[in-house]
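For reference, the chain that follows is the form predicted on its own, supplied as structure tokens.
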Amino acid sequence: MDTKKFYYLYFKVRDEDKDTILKEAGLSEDEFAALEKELAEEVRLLKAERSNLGPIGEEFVRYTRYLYEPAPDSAKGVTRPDAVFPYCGEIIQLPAVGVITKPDLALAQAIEQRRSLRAYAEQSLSRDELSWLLWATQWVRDFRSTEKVEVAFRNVPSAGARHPFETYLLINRVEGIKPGIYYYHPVKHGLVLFKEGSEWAETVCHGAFDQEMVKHSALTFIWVAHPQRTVWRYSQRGYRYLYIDAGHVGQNLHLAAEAIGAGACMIGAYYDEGMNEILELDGKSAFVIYMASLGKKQLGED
């Protein structure tokens, strides 16, 4: 879904005027009355939908709670879901994490001086670097298969070691690296192309709701939640950890990206529907679930 059509479900289902929609969607008259024809019965769904809401998130807790919680899979015999989801293709194997150079800024100091950074110098990262910050953040140290369960051990927390995530990077600046969109392989240690080209850092950008930081980043992270590694283990309670693991992982990136003089920027502010097409997800077995984006730091910036 691109930005018009999300902008023009967005204040229609709000009741907001005509002219209010051309204006804030961008839309011509052509446009607007394309988008009326095509979108009529969206927009009653969710008008529907709409109505019957309550309080979302109360709820969320709510049922969510052990006393509601179903059985899981799990203890059901349902077949284990893979640790991994890979995105197949030719590999494009980065440093090894076992001969890189492992910064040593004092953890008490990379803490200190986080702050959420915004702007970037032009400066590429190094291979090594890009390394560094997957291997801080989703990199598989230890994997493990069996009939029964499959687990992929990494250097941030996840409830029951499920680790739901996947990682796609939206690289701009990595020496020695095209643009464009690259999935992470966290067990081989390298990246496979998704989407070739530079054009991509602005369709990101334009799914993150036009935040700039992400075209000038050096590379922006973004995390890919596969529900079913956790529900399987955790029923519906499940979803809550979800939102925890990625927590974890937003401040190793932080930290991470400290210790190499860059600095990140966590971003959950996206449109659900144009970040889950880039990366052809059903929004449902598979959804963006956060984003960060990432550069050199400027020189004077602490």
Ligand SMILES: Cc1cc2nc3c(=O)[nH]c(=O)nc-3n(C[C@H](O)[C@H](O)[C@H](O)COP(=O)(O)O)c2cc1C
The other form holds:
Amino acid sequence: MDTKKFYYLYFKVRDEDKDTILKEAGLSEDEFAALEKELAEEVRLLKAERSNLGPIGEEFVRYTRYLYEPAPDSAKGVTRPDAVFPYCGEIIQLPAVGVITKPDLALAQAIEQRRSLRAYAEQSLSRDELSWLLWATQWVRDFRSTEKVEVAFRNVPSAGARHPFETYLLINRVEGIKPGIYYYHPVKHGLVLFKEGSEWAETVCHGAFDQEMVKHSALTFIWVAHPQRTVWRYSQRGYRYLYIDAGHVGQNLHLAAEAIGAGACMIGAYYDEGMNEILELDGKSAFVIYMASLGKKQLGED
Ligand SMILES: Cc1cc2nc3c(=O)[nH]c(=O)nc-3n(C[C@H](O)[C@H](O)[C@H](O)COP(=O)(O)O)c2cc1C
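Previous: the form predicted on its own; requested now: the form predicted together with the named molecule:
What follows is the whole complex; the chain from before opens it.
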């Protein structure tokens, strides 16, 4: 779904008038007329769905209490999910985590000086630095696989060690790596090209509601949740854990960025349909859960 369609739907279901929609969605009269036809049914369905919705946040908290939890799939003998998405392709190997020199900024200083950073220096990141950031956030340090259960341990905590995330990177400026979108293989500690080309920066930026920092970042992390990994063990309560888990990844990224003279900004404002489409996800069995843009600090910043 392109941004224009998204904004058309967004304002339409809120019963905004035509002039507002034209302006906010950046539509011409002809485009508006075409969308009126094309999306009439979708608008009707969305409105009907929305009118039946209760306070879903409150309901989510209520019905994911243990008292309401059905037996999880793991207790019912449902086949275990893979702990790592089996995405294939030629691996661009990153420097091994045992080989790179780990930056030694004191933890207290990293915590103290961390800020969300939305403007970055032109400088590229080195491959070592990228390796470090991935090591801190999603690298798999221990992987155990049996027929019954598959577990990965990483440098962030995760409920039940289910680790429900995969990492995609929009790379704009990393030495020796062509711009594009990459999948990070957390066991092989390498990248697999997913979509090549610098133009993806613009597309991902649109997906993040045109937050310019995405375009100007050295790279942007896009974390994808595979809920079944956690739901298999915790039923619907597992959905709570997805979002808690994501926070740990974000904070490790923030602190690891500080250690290399970089800064990050977490991104929760993106439009799901657009981001899921870019990564070819169905939005249910896998969906974008969190993003973060990152780059070197400009001169004069801590
Ligand atoms: C879950 C979450 C989502 C966020 N989404 C955005 C975002 O989409 N755009 C943005 O500019 N900042 C975003 N931020 C950054 C916050 O605005 C920022 O952490 C807050 O203003 C406090 O500033 P500080 O991080 O510098 O202490 C997000 C932070 C979190 C934790």
